[in-house]
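As structure tokens, one chain now follows by itself in the form predicted alone.
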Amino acid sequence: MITLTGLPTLATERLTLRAPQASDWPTFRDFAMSARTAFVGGAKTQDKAAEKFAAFFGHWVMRGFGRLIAEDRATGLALGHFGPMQWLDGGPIELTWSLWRPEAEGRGFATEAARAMTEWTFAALGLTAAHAEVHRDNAASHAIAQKLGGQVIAGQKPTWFEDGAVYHFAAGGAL
């Protein structure tokens, strides 16, 4: 089997983030066919479910940088998504998050992680700026993007669903 190598690995009190690999397919896929989705575009088909889980590799490839995957250190199980995208050549700096188990949930793993990987993304790519977008509904993305210093960008919506705040970080912010 073939791995990505070089992705940093970054440890917080409870967590490993590190890199995707083959053995987290089965619990993304299962997470992205599910109504768990409904704030990061729905669930979807296990073709589209593999393109997404695809997409972790190939942006890490295309960009430089990329999502990792929150590990539990306690228990070893992959417990979601967390890091930085940039679709568009010279685009914007998304920030992202995302927990594949309802188990984690309310436990403070997601902004442990977000935490970590904001950090990591601000010095590493040596940004001064990035976003992060939430869905209108998501009371949990959007407690993580206070915590974390994000600041309403007023009048500016999502670009990639219909109705939410888009969230501004900057460098040296509250973190």
Second form
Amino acid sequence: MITLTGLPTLATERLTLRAPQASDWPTFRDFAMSARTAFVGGAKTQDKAAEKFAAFFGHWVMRGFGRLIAEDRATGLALGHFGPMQWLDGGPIELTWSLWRPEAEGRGFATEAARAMTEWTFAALGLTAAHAEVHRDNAASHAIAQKLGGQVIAGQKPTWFEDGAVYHFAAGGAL
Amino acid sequence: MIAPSLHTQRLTLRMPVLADFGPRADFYASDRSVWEDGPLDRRAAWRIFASEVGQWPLMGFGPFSVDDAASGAYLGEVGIYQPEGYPEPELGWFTTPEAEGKGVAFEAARAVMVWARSSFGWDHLDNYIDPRNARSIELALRLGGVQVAAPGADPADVVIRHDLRGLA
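If the one shown is the form predicted alone, what is the structure of the form predicted together with the partner chain?
Below: every chain and molecule of the assembly, starting with the one above.
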């Protein structure tokens, strides 16, 4: 199989965060086309889901960072994508986390993966700051942002949602 | 997997890098992209460009950035694209406004077709072109392509097939 090379692998207590691979597509597609995306832009068509999936790879190739896939070491299942992304050159780097599988919720997996990803992002990229955007009603994601030491930037509106919060993360913050 | 470098008389074809996004974003922001679902804003353009470059590790083919071999100036992009919904890998091209009308896409497309034949052994490679994109259709025919009744990316697409069997 053709793969991305040179990407980090991060190990947490229960998870391995590794490079995206072609075999992640069916699971990602099912997530991206589902109602689980209500807080991250809504369900996509299959074409748009595939475009986003392939863009994970191109983002790594061109920017040298991007999304990793969290895998449950106990089952080998891919659980979701976690990683820094940057839409625009010179724009903020956004920390992102998404659990693909509903059955993986409520077990602390997203926090565990997001924490490892955030530590890696600051260490590897030498950043001093990063952002995360969270929809108003996405309680689980607000909880993660807060556990990772994110501070709400007063008055700043998310780019992606009508209403929500933008969190600021600083290097060396409370992870 | 990254793109090999291909060399023609006047051009170098190579793996895209981040700096190549600027001209693509400009293209998508302009009316020149009207036959490619444009105009599109910069974020939408980035998603498309990143997904196309992402085809290299996913599929082993994708876009080549095209430089002037002498000056190193970026001239455009020619490559093989197969996003979701495309029945087959497609030959596509784009040039900067400055590089138009100089045979750049023609020369680069020939090199990509030779590379595709030698790398994958494909018998043919198709263009999917909006029927109103006369300039692109003209180029496809000038390259020796023949319009065929095959499915494209969109039901209205003109599909022009290039026979690769005589190449490489």
